[in-house]
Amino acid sequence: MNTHHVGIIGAGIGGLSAALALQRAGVRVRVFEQSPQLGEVGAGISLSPTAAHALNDLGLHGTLESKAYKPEDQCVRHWRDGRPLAWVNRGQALFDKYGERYYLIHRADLHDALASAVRANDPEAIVLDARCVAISQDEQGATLKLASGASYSFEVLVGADGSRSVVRHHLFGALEPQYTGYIAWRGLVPLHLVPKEILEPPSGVFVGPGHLVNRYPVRNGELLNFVAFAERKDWTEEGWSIRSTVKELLDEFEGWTSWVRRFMELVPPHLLFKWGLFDREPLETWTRGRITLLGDAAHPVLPFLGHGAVLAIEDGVVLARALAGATRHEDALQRYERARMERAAFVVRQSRAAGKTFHDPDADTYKERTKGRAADEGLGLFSYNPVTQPV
């Protein structure tokens, strides 16, 4: 039986953020990842000022500076003719108010930076090909059992294993997310192929009846990342890396402006995927004894505000602060939950509402419907700071 202080199940962005934060707080960790190789699928993600504060605290400001695209202005445009409906500043205005800005980064670049930092602190910290099949706990600690038959015991166990979390299932029973009626495509296009005149500015959103398209550069301007949302009644396929065809995507966005259709036409088929969006009501608690949850395992969130990775990163930093500042593990996990529960539930609810706003049948009224929300979405999304939040 191997004993360490904190075990983390899942080596995604949330799990690795928690691991790095714990290491920097002087806590030993082991991260168990079911995949045989460490890697992150997907494409671009947005990082709000709250996530930037957390990553700066983790020593990753250099990654944001060297790998992320830093948008200044974002334009919301009409689906049919591309005319501007609203402008939102994602740069200096946010920095002046919140001390940080928006960053747009390839998911794999952030994941690689987190994993490298964790391994630099402890080369053995990440255990691969380690699928958790059972968890248990008693007064002495919490234990996980792997498919290989190996068992590991910890003082605290953290489930960071995604929206279909094994840990959550063991703690709270079957709580499967429900299909929302939205599907999405994600694609990456070599940026040099995209006409410059349809990239004004490079970070842009297009809204239309029952549809939404978001696009922005990643990889130091080498690639244009886009996510396209549509409403569909039924969805039965599992996973979020399902192959699609360019024709299927273009058929869904028939009649849309060439500002959108042109980069869709240019996406290499092997870089185009689709998935269904799932949601679940927020849990009343994430913790049982010495075991807790973070990220999508605790609070799956729809992507319409781009805050899924943001919440997971925030969770990791706050969890580490709670554990570092308490003498009893049970007290630490309760402090973590109190510091995060309201924030996470708020973002989950606002993300649902944003989907309805973006997909409204009347795109022409977008500016009136969102009046007064430009600075910080009018929601208080950016006023939270995981580094200074009382714990």
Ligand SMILES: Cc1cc2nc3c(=O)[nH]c(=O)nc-3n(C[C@H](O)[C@H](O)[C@H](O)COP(=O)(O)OP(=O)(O)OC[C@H]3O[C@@H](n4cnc5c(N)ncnc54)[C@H](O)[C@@H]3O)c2cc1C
Given for the second form:
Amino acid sequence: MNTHHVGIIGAGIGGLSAALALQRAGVRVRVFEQSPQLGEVGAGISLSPTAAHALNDLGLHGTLESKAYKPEDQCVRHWRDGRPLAWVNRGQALFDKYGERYYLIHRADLHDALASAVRANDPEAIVLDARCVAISQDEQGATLKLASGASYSFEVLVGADGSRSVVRHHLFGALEPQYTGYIAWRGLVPLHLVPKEILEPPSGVFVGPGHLVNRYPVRNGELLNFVAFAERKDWTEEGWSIRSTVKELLDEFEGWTSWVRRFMELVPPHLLFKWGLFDREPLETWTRGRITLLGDAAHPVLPFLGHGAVLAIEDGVVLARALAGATRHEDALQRYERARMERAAFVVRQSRAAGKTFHDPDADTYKERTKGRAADEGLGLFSYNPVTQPV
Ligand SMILES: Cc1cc2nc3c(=O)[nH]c(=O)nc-3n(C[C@H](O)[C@H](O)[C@H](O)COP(=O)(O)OP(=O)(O)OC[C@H]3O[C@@H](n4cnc5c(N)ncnc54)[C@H](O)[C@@H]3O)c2cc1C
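So that was the form predicted on its own. Now I'd like the form predicted in complex with this ligand, please.
Everything in the complex follows now, all chains and molecules, and the chain you saw is the first one.
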């Protein structure tokens, strides 16, 4: 048995948030990542006030201030002519109500900041090229086995290994992915190429029959990030990084407003990818004894509300609060799960419902259909604070 208290499998945004939160609570951690290098895919991520509370608590307020784009108002527009259908505040009004606002950030910028902070606390904390293939536990501790044959034991193990989690599979068996009928493209466009008149305001959503486009600046205004969703009957591959072409994208968005097509025309082909969206039924529990799950491993969520990483970051902060100073680890993990289960299930349900709302064939009635829901108020998404939530 080595001297680390908590082993984390997966150095994504969830695993690193948990590692940093645990270190700051005085717990020694080791994170095992299968990839030979640390990194994140080129895409933007929206961080709600709840994630901002968590990241401030982790000492990353400076990263949000220096790297993230801070939207004030987001406009929902009509697919055919770009006319405004709704305005949603993402800035001061949220701050006044929730004590935090929205931030839009490049995933790699957030991931780098988390990894640097974890390594600054302990240069050995992240182990690369370390793919977990098996886990086990007994009265003394929990053990993970790597593909290399090495094994490591800890007082607690955390599976933060994403939606196709090996840890979840070992604990609870297979969770079959269901294709949702949606595919998506993601792309990054150098912002200086994009005409200013189609960036009013820069953060915007476009709704149309069977399709949805979301775009916003990242990397402090250097890049325009977009995600474009479309319904498609069949799809087999699960994964984020299948190459596409500008032609394929434009053909799918034939007849759409130049507000959308003009930036799509400008995406450099090497920054354009597509993937199919898969859903999984929520688990009833995430924990067995000394081993638990967090982030997408525990509760994969559809991306229509941009809340998967938000949940993973919240999980990390709450897990550390539950484990800090705990004498019985099994009890602490149960308290973590109780503090998180309802919140995660709520976001999973709302994300599924949002997919249907955005893709409704009748964009003209969007405003009436979403009255009181366009902002978070109808959803209650921001009424959670991982830093103060009782654990
Ligand atoms: C298009 C799209 C847009 C999104 N936009 C947003 C958004 O705006 N806001 C938001 O909050 N969320 C968003 N999300 C969701 C968000 O990206 C995920 O929910 C989040 O990345 C989950 O983080 P995680 O750390 O749990 O898992 P992951 O990011 O999947 O990380 C898992 C890590 O574990 C490693 N790993 C896997 N298996 C093993 C193993 N056996 N051994 C060792 N390591 C392993 C992987 O290499 C990886 O590094 C979006 C998702 C998509 C698809």
